[in-house]
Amino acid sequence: MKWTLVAFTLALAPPGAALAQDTADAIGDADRGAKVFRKCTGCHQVGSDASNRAGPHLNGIFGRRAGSIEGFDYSKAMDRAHDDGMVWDIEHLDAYIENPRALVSGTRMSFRGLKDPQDRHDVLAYLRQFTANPQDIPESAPTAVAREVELPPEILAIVGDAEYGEYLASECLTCHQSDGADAGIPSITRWHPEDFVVAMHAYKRKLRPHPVMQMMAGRLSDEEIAALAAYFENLE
C-alpha cells in the first residue's frame, strides 16, 4: 500500500522540495538512508556540489531517463536501457539497487546490491530529497566524505601516461576483471583517477587493511600510480 500511495503521489502532485521530503518519508527513513548510502559514495555523489565520478551524480534521479546525464560515458548496456525508454521510477530504482546486473545486463556497475528491502527503501528516501527539482534545493548538503588520505596537490595533479599504465596493469588484471565484473574482487574499471590515486596511496600508507594491496602499492611510484589511474579510467 505504501508503494502504491507513493507512485500515485508522484504522478499527481507538482514537483517541489516539500513533496520531495513528504515522499521520502513515505518510502523509508531518509536519515538512516544517508548512512546506508555511504556504501555508494565511492562512485556516486548527490547534493549541491555533486559531480560525476565512476558513476553519474544522482541529483534528480527519480523520473530521470536511464543513461541521460549529458557528458557521462555510460556502458553500452545502459545506453540500450536509454534507447528502450527506461525511466528511473521507484520500481526500477528498487530493482536496480537490489541487483544492478539483473535489471541492466552488462552494466559496468559492479555493486552487488542491497538485499535488505528496508535498506533500499531508506536509500531511496534519502535520494528522493535531492530529486524534486535539484535547482529548488541548493541548500541541500553534499554527501562528500573526507578522503582516506590527504595528498599534496602536486601528486593529484600528475597526469598519468595511460600507455605506461597498460604495461603496469598486467598484475592488477590477474585479480581485477577488465570488463568491470565483480567476482568477489571490486571493479576498478572506469574509476575516477583521483579516487584511484587516493585509494592506492591509502594502501601505500597502510590505511587500507589489505596486505597484498599494501605490498603492491608500496612498490609503485607516484607517477606509476597516476599511469594506472589513467589507464583504468578509460578501460572499456
Contents of the next structure:
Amino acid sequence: MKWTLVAFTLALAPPGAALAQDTADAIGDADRGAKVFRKCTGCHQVGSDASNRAGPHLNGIFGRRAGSIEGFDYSKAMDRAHDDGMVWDIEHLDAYIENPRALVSGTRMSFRGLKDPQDRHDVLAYLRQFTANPQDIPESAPTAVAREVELPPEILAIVGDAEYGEYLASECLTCHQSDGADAGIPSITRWHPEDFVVAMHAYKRKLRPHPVMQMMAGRLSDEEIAALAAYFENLE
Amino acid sequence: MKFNRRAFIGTAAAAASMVAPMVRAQGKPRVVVIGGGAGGATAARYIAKDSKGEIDVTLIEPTRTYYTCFFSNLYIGGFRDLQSIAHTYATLASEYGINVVHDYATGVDRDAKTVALAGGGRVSYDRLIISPGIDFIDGAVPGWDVSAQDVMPHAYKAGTQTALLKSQIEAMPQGGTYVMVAPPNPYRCPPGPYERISMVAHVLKEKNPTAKIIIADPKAKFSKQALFEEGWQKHYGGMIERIGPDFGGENVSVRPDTMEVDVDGEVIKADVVNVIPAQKAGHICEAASLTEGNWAPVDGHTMQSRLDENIHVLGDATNQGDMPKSGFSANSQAKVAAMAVRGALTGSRVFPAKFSNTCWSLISTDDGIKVGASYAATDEKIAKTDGFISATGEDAALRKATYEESIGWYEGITSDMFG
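Any chance you could show the form predicted in complex with its partner chain after that form predicted on its own?
Time for the whole complex; same chain goes first.
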C-alpha cells in the first residue's frame, strides 16, 4: 500500500513543497475521517481548544514521540514504547488504531480498533490536519510507506507446536521471567496466542521499536512464532 | 539471595549422599555437570526440569555461595550490594532434585566415564557437561601470578576478589592512581574491563575527583569502544587515560612489592593495580585433555566436545566460533546442550540449535548501553546471523530504559540459572 497526500499538499503545502504534489496521493478522505473520529471523541480531543481527557490530546500527533505529553499519566507499556523510541509516524498510527494492544500490549486505550483500512486512512487524514509542519510531506517519516500489521488468516491459523515452543522459549526466558514478573522487561506469559503472534510479527517487521526483540523475532519462522505463542499461553 | 530451611536440608542431604562414592540410581541415565555458573547451573536445571525425573543430575561446584561475575562491576560502582549478586544452589537441590556436590572436580577418566573429586571419591556419568569458566595464563603479565592477587587483584572471578578491589579503590589517597592491565583477546566478557573503568570513575568522581585512571591495553580496539569513549568524555572528562598498543600498552610488567607498573619502559607508581591477565579454559578442561591451544573446541549443534562425544563443554572455556565469552552466551549454550543430552539419553525431541547473546554495560547513573547478536550452528562453528548495538548520542530516556532492562535481565537469567 502506498500512502499518499494530495489533499494536504493542496491545502497546506508551503513554498518549496509544491513538487511533492506530482508524486503524492491522499492519505484518505479527511471529511469522512472527521465523522469516523466521532468514535474517538469520548477520550480524545483535537483542535484549537483540545486538552487531555481520558486519552491525550491529538494535536501534533504525527511525528510525536509515543507517550510524550507532559503530565499525562500513560500506562507502563506506553512509557516503555516512549523509552524505546517509538514515534507516531503514519505506519505506527495505522497499526495502533487497527489494534491498539497488538502494537502496545499493555495500553490503557480500550478500543477494539478500526478493521477497515479506509476508515483508518480517513481518520488519519483528518488528524493529519492538526499536526504542524506539513512541509515534510511526503518524504519524511510521517508519510513513510506503511506496512500492514494485519496478518493473513493462514498465519493466524497455524496451530503452534507447544513442545517446540518450550525449547524456543528457553531463549526468551533468559530475560523474560517465567513467573510473569515484569520489572524492566515485560511479562510474556499467558497472553492470548493471537496477541502474541501479532506482536511478534510487528517486531519481525520492525514496526515495534525494540532492537533485541526485532532481532529475536526476525529469525523466527511463522511456525516458530506460533509454537512460542502456544507455549507461553499456558505457562503457569 | 533465596534461602530457606527446606532448601538447606535439600543441599545438605544431597551432599551427604555423595560421601559414599559410586552411588547411583538404578537404571536412570546419569548426567554430571562440573561448574555451577551461567552454563552449568542452567544446564543442570533444564535437564532436571525437562526430563521430569528420568535423568539423574549431579552438579559439582566448589562454592556454596556463587557470586555472578555479571553485575559485579555494578557492585564496585556502588549500584548493587554484594548480597544482591550472591546465589545458592538450595532451590536446584530442593525443587529440582539435583544432587549438588560442593567439591572440586580434579580430573576426568574418559574411558571409565568418571569424575574424580578433590575430597576423594568418583562420580560416574553417561554424559558429562563441563562449564568451568576461565583460568589465567601463567606469566601472561610478567611479575604477576595468582599469588599476587591479594596485592594486585584481578577481580575477574567475582566474590572476595571483587570486594578487595572495591575496598582498595575506596582507600586510594586523594589524587591517587588506579591502573588496569587489560587482557588480550579472547577473554571473558569483552565489555567488562571498560564497564569496570566506568564504575571506578563513577566512584572516584564522587570521592576522589583528582584521582587518575590509566588503562594499559594490548588491544587496538575494544567492545563498544565509541560508546564508552563518548560516555567517559561526557561523565568523567579528563580522568581516564588509555594506553593502547601504539604506545606500548601490550608491553607491560608489574612489581607487586613496590606497586609499580612498567608500560613499555615507563614506570608508573600506582595505588591500585587491577591486573586482568590473558585467559584460558578452566583447568579441568586441560586435565581432561579436552583443549586445543587454550580452549576446548566444541560442535555448535550440540555443544559436544570435538574430542569426546560423551562430554559437552559450555561457556567461556569453549572455542565455538563467533559468540563472545559471556554469562548470557553460556546460558544460551546450556539450553542447546540440555536438549541434546536429553535427546541422546531419553530420546526426547531435538530441535535445531539457536543461540543469542546480549551484553548490557553501565557507564554512569542511568546511562546503560547494550550490544547483542543471534547465532546458528554450522558444521564449522557457531556463526553470527544478526546483531545490534546501542548508538552514540541516544537520549537519556532510552539509556535509562536500557539500564532498567539490564536489571530485568539480571533477575531473569539468575532465575533461569538457580530456579
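These numbers come from a predicted model, not from an experiment. Numbering follows the first chain given and starts at 1. Rigid core here is just the name for the largest C-alpha set that superposes within 1.5 Å across the two forms.
Arg53: Cα shift of 2 Å or greater between the two forms (core-aligned)
It does not, since the Arg53 C-alpha is displaced less than 2 Å between the two forms after the core fit.
Phe37 C-alpha relocation of at least 2 Å between the two forms, rigid core basis:
The answer is no; the displacement is under 2 Å.
On a rigid core superposition, would Phe62 pass a 2 Å threshold for CA movement between the two forms?
Phe62 C-alpha, core-superposed: shift of less than 2 Å.
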